[in-house]
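Just the one chain here, the form predicted alone, laid out as structure tokens.
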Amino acid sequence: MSGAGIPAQSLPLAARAPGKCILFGEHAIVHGRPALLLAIDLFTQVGLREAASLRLNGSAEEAAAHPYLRTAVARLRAPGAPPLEVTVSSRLPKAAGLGSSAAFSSALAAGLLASGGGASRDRLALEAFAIERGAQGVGSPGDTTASVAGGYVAVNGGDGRPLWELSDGDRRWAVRRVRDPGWVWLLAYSRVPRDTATTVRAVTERLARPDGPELLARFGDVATRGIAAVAREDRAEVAALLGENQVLLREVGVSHPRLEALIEAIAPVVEGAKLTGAGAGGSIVALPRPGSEVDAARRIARAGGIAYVVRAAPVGAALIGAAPTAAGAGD
């Protein structure tokens, strides 16, 4: 059992999802290998109502353009039926590494999927994915699958609970559940905005130089070891080992000047700390030391980024107003 489904709802209704943060193995799980996310308790709220044409907040020029909206109204939404009104909230700033599209896709998915005659969770994963994969072209289901199951997950690693299987047919992701431990987390927007499709491109020809399969076998070992520990919470090591994640990073090439001032002003008081997401901007985690979180975060606003303290949210993509079950209760 991967969790409740979403249950047939009519229009108009709302849904809404969380956004997500790489703890270990970004770009390495575009390639098949293990990563660790964790959803965030950051949410983005879709409104959907029937209108006489598609608008996205209320224009029919930004629903037009949008490929995320394009493609999943193309798949979920049944010939012939009426136009939408789409109207979207987000806590989460955009091109910052932190899911705002997967959150966006993951909540319109659901609500689409409801007012089509509900879904289970598998279905809603799988359609998130398509969603996000269709308008960026390349990428993983990682986000997409940390937004649609909320807590902590782990794709191709971990003995946890099975979750569901995604493939692109080249590709194989299996999700499972890692027991949350509880741990608050410091994210930090660096202001400068970065491109997922083209970042996971570079990345990609990069891998294809005769060390790749070195480095996806480090980036694999350290995503595996990162699952592990936390799981058993082991913060000493989960802290050793985001630093070893982002000296993968660095030979990928995805760090950013920004992103290690960050790092390096809050480097007193935090345990660990990493790029999140694609990288070439956006931003980092960290794992603050316990009392430590305001002060990591005044060191980020004088550094210029822009700060969040945030736990794991422990439920994925939901219609508002519904009953949902919290991440390891129901899967």
Given for the second form:
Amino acid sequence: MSGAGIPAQSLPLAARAPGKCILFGEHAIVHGRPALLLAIDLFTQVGLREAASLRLNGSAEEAAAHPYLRTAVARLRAPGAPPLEVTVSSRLPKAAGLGSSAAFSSALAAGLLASGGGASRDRLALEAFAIERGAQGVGSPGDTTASVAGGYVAVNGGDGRPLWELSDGDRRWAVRRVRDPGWVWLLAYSRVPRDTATTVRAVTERLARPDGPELLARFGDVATRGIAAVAREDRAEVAALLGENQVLLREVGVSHPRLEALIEAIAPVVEGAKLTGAGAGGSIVALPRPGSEVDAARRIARAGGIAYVVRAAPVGAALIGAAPTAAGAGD
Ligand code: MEV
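We have the form predicted alone; now please give the form predicted in complex with (R)-mevalonate.
Every chain and every other molecule in the complex is listed next, the one we just looked at coming first.
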């Protein structure tokens, strides 16, 4: 089961969606390789109501300059329907690799689809990806998929029937549920913002070099083994694979001295760590030794980062105040 769809609801309404972290396979997923993502229990909330003109947090200028909002409204607001006032609040840092734009796209798509008569979860996944791709120009559906599905999701890997499949014409991404092992993760933002599209383009160029196919195969192998290790709750193997994935990410040039400093600062109290998301700044993800979460967070603060202790968000994008969706992590 991929979770309930988005019910029809009239305006005003509110929706929310979780951010994400990528445990294995960032960048390689753009090229159709396997990845494992986790929707995290830090959310973005959007409110939608009718207004005299399109506004974002009260500002027409902010709305006009916001490619995600403009793409979403162009796709999902019926021509001739009254303009919208959109309000956003979020616990996710922006440009940090933790899925703030995916959460915004997914929550906004859920709200717009609800006000347009409701939709299936597959359609929500497709629209959230289309908004992010339309605004960003490049990238995979990984981030929006995690935000729509909730829990742990394998892309182009894992077992069983796909929740849904997405394509951009050239590449296909099949999305499968991975059971939530209930682990606590530490995320840490380096305070170095970065631009996903620029980083994706740089890595795509790097992967066009002669050793690109071999590198992609190694990324795919680590992610495939990581998906299996999480599914059988093998922490030692997951920790080792986080390290292997980080070596590959360094090799394609997306680590950063601030990320390496954070990884070093927490090494004594975590089982494994790597950067997460596009890299070149942004954030790291680590599997803390059980009971060491607060110690790890303090070490991050002393090293100049911002720590978040998270678990899986079991439910993906949903209306607030509507009947709960059932995208349980075990489905
Ligand atoms: C960004 O969070 C993850 C990347 O793999 C880009 C993408 O999948 O769209 C770097």
